[in-house]
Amino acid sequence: MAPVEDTAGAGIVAIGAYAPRHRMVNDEWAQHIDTSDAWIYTRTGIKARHIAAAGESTAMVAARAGNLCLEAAEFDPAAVRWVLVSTDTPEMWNPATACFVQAELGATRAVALDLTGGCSGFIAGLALAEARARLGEPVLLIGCEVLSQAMDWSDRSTAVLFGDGAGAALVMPREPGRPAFEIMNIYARTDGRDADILGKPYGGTRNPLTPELVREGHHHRIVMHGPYVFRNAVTKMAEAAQAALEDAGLRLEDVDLVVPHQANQRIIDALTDRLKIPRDKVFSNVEEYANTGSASIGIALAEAIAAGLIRAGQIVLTVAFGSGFSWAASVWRVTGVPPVRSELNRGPS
């Protein structure tokens, strides 16, 4: 068999995004913990988050975003070659969440794999998707989290930060004249020496669950060393942004819009200040959706496009950090605005 030749490049040709219908505002947290809208908003910039309904699993949420993406592209699911799902809240231990998503989509010819890259998993997954797309293989990349089912609702320091949702991108070989986010460069790094600063330590083979741990609620415990995470997130995202641009032969001044991981507004503002980027060039919707992990960039892209903030000819920079400890950035040239379909159930602006 003759070797498959690399094509001229790859890009994102469609976006899909989904957030559950139930919109939980900050004051509702007072039913569970000692807090208020003012306490949460002043510390995080978050006013609401979307919570999956009973029985609405990770695979269901991911498949909804995936379907919307394929519908936007008018693309046959059976022609998808890879379904990659980045999530830290899997459908079950085994098999991969992507297997259930593949079946729901009808992507019967696709390889289905999960990625657990933390909140930077969408960008790291994009590196894998681009590599396959360059070989002519269509890839559906989905970032999805149902964090409301994985957190301790009595922990004020973490519970108020998170929300549920999914964002999907169809990655294809570059085709002249087709609107796309042309992928110019991706920079991704991990430092496993800091793997214990952010994550869920119980439930795996290192710390197996016991009846006692479940009774004490440890199966839902999220460990986060806040000040250390904040400091390193800002530093590492700035590093990733600058490295990705340098490798693409660009400068910060060339960037028209930055779409960062939506962790909290304080981190987004600190990153903006560190990079010395005008704030009107940085997109944020964390106020409405909170931290949706791997889903946040896909959801943010859908809203930025809908708001008319992304136009042909622009340079877009995406950047993220997450558990692992991992960080990544990607630079895109907008050859044309790709189609979007979304069901985000946004509240009042």
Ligand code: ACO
Contents of the next structure:
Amino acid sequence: MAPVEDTAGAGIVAIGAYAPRHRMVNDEWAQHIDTSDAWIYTRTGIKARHIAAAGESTAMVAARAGNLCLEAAEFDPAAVRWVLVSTDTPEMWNPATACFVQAELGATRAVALDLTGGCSGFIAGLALAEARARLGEPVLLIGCEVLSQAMDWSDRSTAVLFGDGAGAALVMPREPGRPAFEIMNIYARTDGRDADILGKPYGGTRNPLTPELVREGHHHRIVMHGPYVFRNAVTKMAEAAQAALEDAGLRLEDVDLVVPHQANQRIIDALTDRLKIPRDKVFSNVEEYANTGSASIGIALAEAIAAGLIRAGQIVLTVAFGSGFSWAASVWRVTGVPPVRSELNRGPS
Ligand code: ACO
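Starting from the form predicted alone shown above, please give the structure in the form predicted in complex with the named molecule.
Below, the chain from earlier opens the complete complex, with every other chain and molecule after it.
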């Protein structure tokens, strides 16, 4: 009897990435608040971030990355069956940001849904995308944040960390011969006992806004216990990376490139040391974009591909941690380098 080919599976077949044109360097922050380029750079590795223009909303930023991704794949928007937008900075309370994106893209046959998964939302979203793509349904997954609209510009301990942008991936059923990041495994976890440690607590149904709370600036307040977040980010991302690899039958030595969530260079370095991976196998562009939440992995992938760091035959590991707490990792086999289109407005390096 002829062997049955295992056609089940899915992969990322195109990437799109966008960052707003306005590039804000650390010295600009020092004009607003009591901080300095030296403090920000030594604590975080960040030199710049991109800030959405007035009126440039989450759906607009997400749609830009989504369009670039579909153009890269030369894929008809009407053939997309799911538009999933991972964001913590939604267009509005209701409806989902993804609905506006779906309309803008002309994805007329798609279901549009948001995921509020924190900085690991892109990888958790990939688990859902993979499940549908395996059934033959093309999924456009977009991680997007306009954190500049959500943060408190007077709070130096959080504001300097964040930036705006979006990364998109077209996830399709496995097709022999098509260049893709073939998804070998995804590991994702949440521990809601730490839900109050990191987030934006005002404006929802638990803490509705009143004129008084707005006067006191609570509508912009971000809660973050920095050192506790730091420690958990390192240990939980290490756990996710190891578990995702183990379940795929791989070891850390098999990994050619790690593309981690870009929160802070010190977190990335501590993770690298904990996993005992050579630093040149770990991609970072946090210096240029700061922490763009669920957008960071898509943007990082676009730049890693453009830099020629990803090649056919490699094993790539992505890993992220964020509010929830939630953490996730995914392992991919590169059957060929997927096409990329990006508009990242990178500054001089
Ligand atoms: N400029 C100058 N001083 C500052 C600034 C700033 N922008 N922000 C805070 N400070 C001050 C604080 O007020 C504090 O002063 P105090 O000691 O007088 O009270 C002091 O700096 C704290 O300094 P450190 O202890 O050296 O700061 P630390 O090394 O803990 O670094 C940081 C702080 C960068 C926030 C770190 O804890 C961190 O990276 N945590 C993880 C946070 C994170 O990445 N959050 C993003 C979301 S989660 C995710 O994406 C993984």
